[in-house]
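In the block that follows, a single chain appears as structure tokens, in the form predicted alone.
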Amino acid sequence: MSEVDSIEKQEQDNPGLKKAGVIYGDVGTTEFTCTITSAKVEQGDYVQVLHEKFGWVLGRIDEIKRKTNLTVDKAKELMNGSDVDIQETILAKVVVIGYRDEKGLLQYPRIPFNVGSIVYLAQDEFIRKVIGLKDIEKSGAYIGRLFKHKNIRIYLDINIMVQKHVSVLAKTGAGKSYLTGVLMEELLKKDVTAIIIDPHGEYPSLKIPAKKTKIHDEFGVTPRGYASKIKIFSPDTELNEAKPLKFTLASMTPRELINLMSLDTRQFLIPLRKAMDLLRTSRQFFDVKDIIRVLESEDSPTLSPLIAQLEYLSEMGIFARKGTRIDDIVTKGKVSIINLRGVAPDIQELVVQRLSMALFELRKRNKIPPLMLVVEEAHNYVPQQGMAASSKILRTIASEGRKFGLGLCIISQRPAKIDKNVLSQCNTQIILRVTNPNDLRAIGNSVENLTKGSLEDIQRLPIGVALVTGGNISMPLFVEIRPRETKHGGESVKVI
């Protein structure tokens, strides 16, 4: 007598089960093939099969195809109007996810299924149990529902997100900014402190409620705005409606300033150091114009390129005698948006570098609350090839920030261009549609337990569906992202 009373009894105890197919051919412990007998079965569906020793086991249809006896010659006959007997069978490859043992641990069956076993469409409660989805509404971020399963909500554990970092990856227009807006809404609701590096000015719309639609009702979401919890800073207050973001030169070394201006260090480092040392001995605060005056007093033609670059920095207005206090930027339970729309790329790198460094040092001393640093277009600030001014500190935060309660969320349309060491440190990964072969390879190398079928699915994902893995999600899941509570600020501009 087997450990399972009988297959017939198990099926009687689950009257809602719907047959999907029958196992045939060679059967392994991690995957098997089956014929599909129901027209409702699709690739990506979850199925369950009764194992004679381990009970019900969950699987996922990774590949589905139609096999026929139609040859080239028969196809020609069909083309000529002849009657042709076509026989066809729908076949599926199922990847075994596993079952929960008596201790609640996820296990793989160590003995293959019996050939001829019936494959059923998996029931929602069984999917929840095996995948390990728990109701963590109080401490979780509600991002949507399991694809094709309207009753299974997906929550990401916010503590794990902050402690072990997050990546959001997608091609242009696939919805990464929309999804990040969903994450920010959840952080705002839970009073989580966050800083958003916003190169395109997309996130101030978190202040504005979205227009209610039927989709909101389907997902149980109510439109609302978060104006009282949002603060916006920008180096360019003329273009962007925001509080000014300024830095002091006192915290910068002459070498950092030379690197920012892309000048020859050997030629200009010594005169710049002399000018800054002279100013430091005579005053507490100084700005770029003060340095220019000291250099001009030297009356040396060789310093003209240095003076010209300093005048460019002065025009950008990023440096001032008194900088923006970090206490003004970081407020417990609120989100500060660093709006860099219209700011030159080299200045953007400087802003990300100085701000990230300040956040890291202050978190080490516990001078500011635990927070999440969200970096849009992360490939520009921590690239795989070459160096950005912000590369070093972002790598440090990726490897050490979790120890001090400084989480990192990187968002990019080019996963292959992000520093691999940073990407590998992101425990929670959310991937929308990606088609570039190099980006797909980077994703395949960084995401655990990702099957070949799932990697191919990423290329064809509809807008609004994401592959989510890591954190409290123990295996890759396709998730239908919920609608935004706030207005989406990243919509494409209509030309006609």
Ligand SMILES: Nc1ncnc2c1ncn2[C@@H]1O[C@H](COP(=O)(O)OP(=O)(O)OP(=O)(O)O)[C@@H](O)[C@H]1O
Second form
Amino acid sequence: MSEVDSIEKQEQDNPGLKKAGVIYGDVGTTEFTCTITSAKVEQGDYVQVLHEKFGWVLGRIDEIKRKTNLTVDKAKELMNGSDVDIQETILAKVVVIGYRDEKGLLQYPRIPFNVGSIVYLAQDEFIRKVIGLKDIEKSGAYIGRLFKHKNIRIYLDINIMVQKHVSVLAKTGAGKSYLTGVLMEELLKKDVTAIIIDPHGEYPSLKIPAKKTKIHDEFGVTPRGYASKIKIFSPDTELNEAKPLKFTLASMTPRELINLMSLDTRQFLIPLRKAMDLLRTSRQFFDVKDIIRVLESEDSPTLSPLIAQLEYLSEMGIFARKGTRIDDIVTKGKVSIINLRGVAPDIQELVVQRLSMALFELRKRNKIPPLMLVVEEAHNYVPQQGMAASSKILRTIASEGRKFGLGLCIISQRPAKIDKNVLSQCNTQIILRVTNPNDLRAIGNSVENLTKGSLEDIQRLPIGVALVTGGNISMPLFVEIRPRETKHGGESVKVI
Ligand SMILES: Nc1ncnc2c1ncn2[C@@H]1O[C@H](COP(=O)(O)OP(=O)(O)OP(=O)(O)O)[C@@H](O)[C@H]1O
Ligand SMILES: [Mg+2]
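Could I have the structure of this protein in the form predicted together with this ligand, to go alongside the form predicted alone above?
Then the entire complex follows, led off by the chain already shown.
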């Protein structure tokens, strides 16, 4: 007698089982081919097969094709209106996912399935069990449901996300910011502290409830706003509802300041250092205007380019005698948005650098609560090629942040253009549609367990479906992202 119940018995015990096909040809332990006998079966569907020794095993249809006997000549006859007898079979390649043993560990069957075994569409409970999905409502972020499986909710473990970093990658317009908004709503609900670097000003809409739709009901989501838990800061003091974000000039080195200006370092570093040193001897705090005053008193025409650049910096209003206090920006259980809309790129880099350095230092000394730093358009702040002012500190946070409870969430439309080391430190990976071959390669290199079929699927993902892996999700899963509770701030602009 076999070690598991017969198929007849198992079918009797699982009356809902639906046949998908039959195993044929050469059978491996990690993949096999089957004929498809049901018109309902699609690529990406989960299937289950009874193994005579190991019991039910889960697999996923990785590729599917229709094989026919229609030759070119016969096709021509068909064009001319003749009757042609066409024989066809639908064939699929199934990648074996495995089964859970008595200890609950995921195992592969070490003996191939019997050829001729019946392949069934997998049942929700069995998928949940093998994939190891738990409804971790208390510590998890509800991001959506398993694609095509209405009853399987997907939660991402928030502790793992904050400790081990997250990446959200996709081509432009594929839904990165929408999804990051979903993540932020979940953090807000669980009183997790976060700072968002928001180059386009898309996140203040987390304050405003979304308009309710049928999809909200389908996903069990109720629109709401988080106005009381959102703080907005910006270097641009004219931005509505934003508090001013300023940095203490006295804490900058002359070299850092020169790097912000398109000036020849050799020519201007020494006079700038002299001016700043002079100011430091007489006072603890000073601003850009004070430096300009000292330089003007030199009465030297060669200094005018430096003075002109400093005037520009002064106008930017990013430096002050006393900068914004970091403990003003970081508040336990709240999300602070650093709105950089309309701010020049070099100033943006400086803001990210100063802020990240302060967060890292204060987290090390436990002066601020554990938090997640969300960086939109991350390829600009930690590029693979060249350096941004913020590159070094973001790399440090990626490699050391986990020791201090400072998590990174990296978002980018150009995965190939972000520092590879930073990307590879992100343990939870969320990928939406990507088509650029370089970006696909970068993703293929940084995501484990991606099958050839899944990499192809990424190129065709519909808006709102993501491939999620890592963290508490032990294998790549396609997830239909839940609708937003709050208004999405990054709606595409209609031209007509
Ligand atoms: N899960 C979703 N459900 C419904 N609509 C979505 C979803 N995701 C994205 N959209 C829609 O798609 C559009 C683009 O989304 P989003 O702004 O998130 O793209 P993006 O990847 O951040 O683009 P960019 O690279 O330009 O910043 C938006 O208008 C949004 O409403
Ligand atoms: Mg976006």
